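Next up: a single chain in structure tokens, the form predicted on its own.
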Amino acid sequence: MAQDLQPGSIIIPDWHQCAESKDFFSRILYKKKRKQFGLLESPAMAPQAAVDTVQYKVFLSGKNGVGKTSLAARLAGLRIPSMHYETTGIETIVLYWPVKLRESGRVLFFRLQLWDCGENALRRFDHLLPSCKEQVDAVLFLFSFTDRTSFDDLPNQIARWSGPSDRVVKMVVGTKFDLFMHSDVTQREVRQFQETQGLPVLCTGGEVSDGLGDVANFLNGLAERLWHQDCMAATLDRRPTQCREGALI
């Protein structure tokens, strides 16, 4: 099961801290900070270098100002808001990532398509949710350590979710860690409903850097899951071997 799945044991963690990870990461940086990628857009490789690069749909679930915006913004490293809104319909983040695979030390670029909707959209209109549903392979559940509320909510956001041939990658992501002072969640609660729920969860916040480092443990750690529950897909459908073939771009 991908919850039973041990970091690190996929993807090599702190690759993009070698000088063999440096031509890569160049792809997606531009004078020390992240490149913007438009739907149609992709980091350019040498033809000798070129990578085979695997697409996949994450939704952001959450109650509204947990920060479901600020998370996307700052794994794709964009300007965090300073100001909270609420997101009116669903906005979607395109970012690219490059992991070396531990086995077989294959690179691949992971594009990741980040879809965000308010929560109150997704009641109002009930469209919505069965499109932010649709053809999704991760779900990252969000709650505030600042708001009570939104831990309690968690058991709703991941019902939401369930499925009988549920192929979904779900975590969990605890924002706003760093006001420690203001936590209304402590971490005996958040290690009692990880073991609970069999979910991994992630902690996120204080101000992001022009680097890789405050992003990568978190994307590395998503790109491993999504990696593992193709390969997990691939072996009970008795496909190739190869994972994630339809997928490649």
The other form holds:
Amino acid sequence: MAQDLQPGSIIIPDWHQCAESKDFFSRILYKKKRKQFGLLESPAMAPQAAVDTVQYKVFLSGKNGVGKTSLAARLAGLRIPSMHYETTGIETIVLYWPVKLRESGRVLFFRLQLWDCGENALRRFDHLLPSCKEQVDAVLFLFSFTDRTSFDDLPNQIARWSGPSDRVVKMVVGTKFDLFMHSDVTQREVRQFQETQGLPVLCTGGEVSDGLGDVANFLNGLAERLWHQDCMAATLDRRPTQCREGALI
Amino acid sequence: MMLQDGSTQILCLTAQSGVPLFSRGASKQLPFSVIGSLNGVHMFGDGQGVALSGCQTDCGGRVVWRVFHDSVMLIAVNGGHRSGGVVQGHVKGEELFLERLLENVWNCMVLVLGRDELTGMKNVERLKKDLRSCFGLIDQLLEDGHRGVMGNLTHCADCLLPPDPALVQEAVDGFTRSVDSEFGCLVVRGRIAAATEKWWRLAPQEVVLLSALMRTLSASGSASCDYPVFLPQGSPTVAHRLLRFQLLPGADVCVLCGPAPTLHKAQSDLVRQFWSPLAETLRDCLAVGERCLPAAVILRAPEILALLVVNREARRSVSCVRAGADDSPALPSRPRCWELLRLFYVFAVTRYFGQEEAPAPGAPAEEGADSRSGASGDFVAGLSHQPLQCYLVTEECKCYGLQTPQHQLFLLCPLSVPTFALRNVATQTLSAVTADTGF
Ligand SMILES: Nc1nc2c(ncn2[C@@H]2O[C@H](COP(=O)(O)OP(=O)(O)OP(=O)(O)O)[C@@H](O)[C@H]2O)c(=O)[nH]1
Ligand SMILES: [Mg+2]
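Switching forms now, from the form predicted on its own to the form predicted together with the partner chain, please provide the structure.
Now the complete complex, all chains and molecules, led by this one.
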């Protein structure tokens, strides 16, 4: 169902550039950089302008060194590690992202928790993967443009998530797109893959400017699919979408 | 030496065959031939029934060797300081520093991989690959020195004294119990602000190492973690789970626990329940900042460049540099103050005070190792009494050391403080830090 989704059909795509969004985006910025939120914090709006928050758990899957930790940092506006230090357990990153729904004009804060676990740690310790899968809402399958095997392994990885996990948004992310000079994977192969698997593929990489533009497309796309999945689920089993919403403190 | 001034490099080889496993530190790596020779001389000694533990080059470089469990050899190579000075030219001191470093590096390796993996040595190529997962923590240790962390050297945990210790203590205890654990601690700005009683009963090296791990995790900005960790002393072959939650940026709580609860559950059910009411208290802890001492502790700031207070029995320490408002460029910079503080600590404990020794890991009941780094050097051996105070005047600062049965104080003062006043400043500082805080 996800592949039928037209980008921008649910969420207004370039909303961060509109003047009216400024008040919302200013809540996730500090001195023009993305603000860090501890678990006890959240972006606070003025009481009369209170906005609902919806929470999702997103798991990053991919081979050792493809750039899971870097992607999480990039999306949350944190410092991207310049060296590859293996992630030797699970690390999660929380980020907030305001969106405007096209139909109702309603504004929501998406609270995305990205779950990142080093591939070697996953292999060495059996209890980590089940923990990552617990109540997960989306999986991002990462491959790196500079690592052919990570691309070839994708069908395998995706297969492991088929079956009971039909309530999971699945997307593919190509990392290190900036290193196209050393690319091991061609654009054509990516297009082909996209068609056969029926999964959306996003590409990231390169320098980050401080702005929101780098990640807006990515986060809106992810948010849109998560929201869509919830709406579908709600119409199927009348599960109220409200169950994700938490009041802001 | 082929290393830059003052930089330290760690080499790791298999003890049996001398196959290089990794090297860390120093931007310029030592050439392979040098690594081979360093291994060679050690092996030669071994063949003659002599354990080579350390040596010094004529231009102040230093090498320390240590074999762990007959399986891994670690070598620390220090380029030496050309800037010399009384404090730095001190042989015993440099060795203590490097020995501690090797011990910490080995503990890092055990913490991440477990001892079996390191001593099994089934497949060297695989071990080499697996060891990469320790680099993050090892590099953190090598860099800690520049960030005002003393625990790696003192093996006393770096602490921050919160303004309201009872409140945070209660929260840490309660939260730890709620995840079915007895081991929990609150880390503020990389220093322990409160911990459960059991946490303090972990081996001092473990407490220090877990603090280093927390600093690494906290610096990445992640919201929570579930890390498998082996405890180098307490549980070297069975991994525990280290759960860590970033309550506010700079304030993290962590617990060591068994299979339950899952990270997801602990985070969504327990973190807010226990810590939301304490958000303001945590902000107050953060406000203590680099001073590590609550505002209620009043120091004679202009007369103090840096201080380190060690609680000998509890094996905890507080330290800070340039806490005063005086930002005069004539005074040594903050990083330099940290360096001087470390140097003076090493100087004072190796020469006069002796430091409490925790059981060394690695070789079982190694005779030489403990006595070598434990007691003080030849100088003190000639004394019939235990020195209680010492001082040192250098070109950059004046230093004063003071020890009581419970505490040790290491103090640096600007040159402008008259030497005769040092003792007075020192005793007042020690009582200011310890009296009301109960440290
Ligand atoms: N040029 C470029 N480098 C990247 C990009 N993403 C990651 N890297 C680099 O690739 C290396 C590995 O990235 P990590 O994010 O640490 O990899 P990981 O997937 O988390 O690896 P494990 O934790 O070991 O499973 C690092 O040196 C990053 O700097 C990218 O988009 N562009
Ligand atoms: Mg990683």
